[in-house]
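Single chain ahead, by itself, as structure tokens, in the form predicted on its own.
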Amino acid sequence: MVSEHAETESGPAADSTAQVLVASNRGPVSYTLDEDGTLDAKRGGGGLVSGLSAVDDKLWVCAALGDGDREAVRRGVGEPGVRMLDIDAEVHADAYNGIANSVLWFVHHLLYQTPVEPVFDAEFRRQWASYETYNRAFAEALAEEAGPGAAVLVQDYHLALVPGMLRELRPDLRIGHFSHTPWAPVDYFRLLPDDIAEQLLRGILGADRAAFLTRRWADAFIGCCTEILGGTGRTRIGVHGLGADADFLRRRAHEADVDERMAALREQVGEGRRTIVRVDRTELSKNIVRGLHAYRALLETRPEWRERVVHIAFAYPSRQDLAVYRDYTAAVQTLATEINGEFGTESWTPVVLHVKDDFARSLAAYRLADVALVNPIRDGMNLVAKEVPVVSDHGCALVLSREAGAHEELGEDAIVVNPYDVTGTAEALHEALTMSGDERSGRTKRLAEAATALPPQRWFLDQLEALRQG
């Protein structure tokens, strides 16, 4: 239900009482503006939404991301416990697309083609100023809204400067920062201009506690701080490996719309065939193109699998406002078409590719999967690797990149691959397809147990407790 409220413009003293605050670029609700001028609200999900549901006296500060969101702010429309910031659209575009997604994401995922990029020129500096402005807007809103001594949990690379800025405005607060991405090793992090690298580190070190998804990413951050700043100062470092929400997934995976999608997928696959499943956004780090090359290599080198296996590939478009992502999405579609043209028969389509986001269909594919292919170049965690074993109907072999954060917890029972090694990945797919049913079932059970060790609500509450204890 949408309610009416006015944006708070006052300072923290008299009427700011929130004791738990979360800050993130994307909030728990978004708005679309219909042709007749009405606003429709859509609730989001995920670990933060689930975690905050267990907390009273909370506030979520987020950015208005589209025209509907901005119109909602202007009309004073919102939900209790959410403050949406109407930051200038051009400033947001510079900060979000220009810096967060085109620089920081590329650094932490090691995506640059270094002979030609990055180029940190005057345009970069102009966009960096917008990134500072964007972070300052969040810091000022949090400072206004937080009650005395409140706990503030700042999320991700979009808001890396917020902890330091907020510390200057409200030294009484308990401030945490959580990185949902990997953290770059120091030599790669130092691609950034020296002053920018230092500013980013000092921004996060404004927090009482900086937390990461794996020990590897935490150690990389510590390494950068040690090399560039001489240490992490008084900031404590923590690790919280976000797990799958088993209860939700198992319940949702057996609802009627999922059963309908399963029937449709079974028809596309054909009777008696094995399935290799991947579910990803068409994000550069997900390595979908090399995954398709590996599947092609499997069909070339192991012809016995022709007409006996289907690769169900869900590649949902992401960041299509950036040309490099549009090109990548097109490359995925082109390669899938080529494989089908080269190997397909009248009764067998080797690659079943879907590019329209459909959560029910994703769950249906999880349940059908004989093999799950998760081969990112680099990934903070990768929840798909954790979700598939949880809902698999008959057991699923997991082919997992050693560069996924999930490898830290799941590597022992996965078939681990070097994400750049197409030949090795093809052999891993063959190994997974030929795994005995008993071994696959045993591995799936252990993978599911590891994958659900820290479900979303506990993941959030553990961070909150650790921040308050400090």
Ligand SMILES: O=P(O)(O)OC[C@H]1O[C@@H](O)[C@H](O)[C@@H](O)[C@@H]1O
Given for the second form:
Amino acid sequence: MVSEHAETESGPAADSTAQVLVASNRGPVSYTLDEDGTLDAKRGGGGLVSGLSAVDDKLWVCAALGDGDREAVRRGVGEPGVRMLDIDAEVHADAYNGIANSVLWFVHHLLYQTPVEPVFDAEFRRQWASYETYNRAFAEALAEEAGPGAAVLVQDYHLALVPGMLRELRPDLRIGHFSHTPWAPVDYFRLLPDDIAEQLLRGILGADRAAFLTRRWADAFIGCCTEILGGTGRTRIGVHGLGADADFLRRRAHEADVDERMAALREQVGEGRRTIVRVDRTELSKNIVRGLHAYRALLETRPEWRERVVHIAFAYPSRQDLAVYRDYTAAVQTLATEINGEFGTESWTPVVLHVKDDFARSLAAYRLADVALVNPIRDGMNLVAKEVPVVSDHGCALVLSREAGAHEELGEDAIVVNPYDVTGTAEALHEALTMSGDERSGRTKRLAEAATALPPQRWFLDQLEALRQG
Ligand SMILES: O=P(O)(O)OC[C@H]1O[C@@H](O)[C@H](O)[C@@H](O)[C@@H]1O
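And the form predicted together with the named molecule, for comparison with the form predicted on its own?
Let us now look at the entire complex, which starts with that chain.
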């Protein structure tokens, strides 16, 4: 992520139209408002940014997410090729926090404690109306900006209604929808009220093509459509498994700031110790708490690892507007402190937990890792599992949840775990720590090959080509 001052005046000229449009809640740039009134622009990375860079005639439509973004829209400050929608802040909060992150994310990641939740009441219906308004704002902006017959690629669960709405406004467009999350199995999807479940499916089926990260999630979507609507209609279903960006990662991982952080981490770990590394957003689906329990079980049942291993856990703040995420963050911190209190010695801190986002430090940890722990309850893909083998300095054993999308591509060379099985995960950590150097290197090489099979640009261009072919 690069941070620099924004100098350019806003986006597309009023009468221009684009041939390739991307729509997502979070855009490729965000603004913060400094105390002196300056706007600071921060540019994001990732598959879409990299993919779209291969296209000339393009526009990215996204939402203004905070005060800085809203101020940028008001001042007409922006990036060429990006249109930020200044949707009413309360409508956005209902749609993003209320529906997208608290309902749809929970459904697709199986996160509800079903004896007491979800509760679909009048408050939910009110938030749902905001979700519709927010989706309509995107559909209208896209209809306005798209050239005749343009390709529009709509992203994720935030914008599930957009394809259907846009189809009505602009039947000439080629519309794709891409889900970056898992898709819920039909019995779980049916927790949603029937009319809402139908509306979501019909919304996505407004696209010419609905695509997913793995076959498993695509099949789950087809299953929901078949059972609830009787079929997928004319919408084609695609699978595109986003891979790691090897060129970028290998270059970035050897810059000076990463080397500096490696030296600092080495110091924290101590001479001659092994490392188990995890890097996540502090996200309920990432299963960080059970990961810590598994590490504790390892130290209990295999005391020979005491003093000889350090668990480096990076858990970066995410969705802190939601109480359940704040509570989860606190639980992670409490448990790490407990483990350190229970096992730590004067010269050994068993868990090194960092909660401040730092990409260079993540890369440093990837390079250092002897073992990477990726144990989500459920995950669309999980790019950490793909990035670690690409930048690893000396080979790294991967402990991988069978519920991560990445398992479909990496399962053969990873040590695969059931994410709920703490005892099994502790044993997998032991197996990973005791793997021979040769075995580890061989596996890491094969994992890196599988992880980079579909780099971001190819991933994006494949989708575009498939959509245009009709
Ligand atoms: O809520 P945020 O921070 O914008 O994150 C949303 C994104 O989070 C990612 O982890 C998911 O893979 C995406 O599917 C999703 O769009």
